[in-house]
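A single chain, nothing else alongside it, follows as structure tokens in the form predicted alone.
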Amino acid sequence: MAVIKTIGVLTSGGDAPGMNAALRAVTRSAIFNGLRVKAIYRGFKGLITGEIAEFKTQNVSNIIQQGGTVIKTARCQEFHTPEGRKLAYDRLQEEEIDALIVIGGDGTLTGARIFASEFDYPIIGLPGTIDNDIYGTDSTIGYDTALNTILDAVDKIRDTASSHDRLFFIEVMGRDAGFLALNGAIASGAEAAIIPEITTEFDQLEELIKFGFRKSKNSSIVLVAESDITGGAMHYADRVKNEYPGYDVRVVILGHVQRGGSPTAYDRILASRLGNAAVDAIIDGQRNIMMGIDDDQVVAVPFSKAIKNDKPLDRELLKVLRNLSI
């Protein structure tokens, strides 16, 4: 195995609060261990185009509290092709980068796994996504911050819902995962959450009405996970207007506000721990793994497991939400 002298680091896919904390941890841990660090701007796209700069300790000063990613992120269709990945590999060789740490979600880890297998190249992944949908880690970098952003928004919306006796459908992110919607509903005291994990099992709107979730309340809030499976908040609002015209319905789509903002203490600590562990893993000769957190312990998860397996949702939380929404 070749001696590792220089580590490359990039952020890819959707931005998530805490990515900068992870970048800081990777950079400083690598330098502490006598390694050079090269930051790759705009994800895999920047790897192909050569937007690469060496990072020193001062490059990551005063960024731990910042949202987004200071080295930018971008989608890259070219990296989906063998020709594009070959250009990326040639750039790594040209820059004398011996190993790569990638920070991103499912798509980022999938691309990293393909690239690593094609070129027998050492890559370590960090789970950076607000969706919390990566298998093998209790939490992903950015999830806790997004959850708190949702909580703050719902608290404000409830003031209006109560004042006007309205039913609000609030759409939150999560792709095809309901972690943000379900836990956001519990934390904010919402009456219900509509999530993709159970949409195909029964009609969630009929269940809400059948259980009389507004019998003892003048206003109600329902969190809906954005997804082609659920149809989103507008779908359910239209159904209520048609099927239950007695309700005064409003829709709020939180959108990209959930991605931004200063990361919470939890996300900063998680990102710092995982970034430091990623450098240690490279030094130890590990490759093709994602660093995650399990029962507050840092763990190494093979790319194959992190990508192929669906992260299970704790169904006990559905019971908690139902019991407390009366």
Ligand code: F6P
Contents of the next structure:
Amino acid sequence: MAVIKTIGVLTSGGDAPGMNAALRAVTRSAIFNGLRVKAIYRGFKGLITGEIAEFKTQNVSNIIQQGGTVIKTARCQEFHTPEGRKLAYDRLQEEEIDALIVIGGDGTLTGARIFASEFDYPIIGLPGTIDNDIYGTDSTIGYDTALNTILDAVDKIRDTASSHDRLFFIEVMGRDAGFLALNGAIASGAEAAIIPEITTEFDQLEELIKFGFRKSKNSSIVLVAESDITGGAMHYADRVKNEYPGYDVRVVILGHVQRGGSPTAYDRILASRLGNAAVDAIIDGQRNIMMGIDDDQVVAVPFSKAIKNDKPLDRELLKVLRNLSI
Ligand code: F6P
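Give me the form predicted together with the ligand now, not the form predicted alone.
Full assembly next; the chain just shown is listed first.
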């Protein structure tokens, strides 16, 4: 196996709070271990176009608390093609980058896996997405911060909802995964969460009404996960207007506000641990794995597992939400 002297690091896909903390951890840990670090701007796009700069420890000073990603991110169509990936590989050779650490969500890890197997190239992934939809890790970098942003917003909406006796459908992100909606609903004391994982099993709106939704309450809050499967918050608001007139309904789509903000302590610590572990793994000769957290222990998850498996939703959480929303 070739000796690793220089590692490349990039962030890709939707940004997530804590990506900067992960970048800092990778950079500092690599330098601590005598490696050179090259930061690749705009994800795989920058790898193809050559937007690359060597990073020293001071390049990552004062970023642990910043949301977004200072090395930018992109969703790169060209990297989906064999030609694009070949250009990326050539660039790595030219820059003498011996291994790569990629920070991103499902799409990023999928791209990394294809690339790693096509070129037999060492890559370690870090799960960076607010969606928390990556198998093999209890949490992804950015999820906790987004959850807290949702709570902050829902708490404020509750003030106006109860003043007017209104029903609010609040749409949260998640890209077809209900983690933000379900845990956001439990933590904010919302009445229900409409999530893709169970929308296909039964009509959640009908269930809500059937079980005496709002029997003892005037205002109500329902979190809806954005997804083609749920149809989103507007869809449910329209249904209530048509099927159950009498409710005074409003819709809020939280949108990209959920992606910004200073990372929570949890996300900073998670990003620091996983970033440090990724460098250790590279030095150790490991490749094609994602570093994750399981029962508060850092674990290595093969790309094949992390990408292919759907992360299961804990059904106990559904019960907690239902039992506590009476
Ligand atoms: O994957 C993160 C995420 O924020 C999803 O929750 C959301 O569906 C998507 O990205 C939005 O992507 P964009 O920023 O490209 O609109």
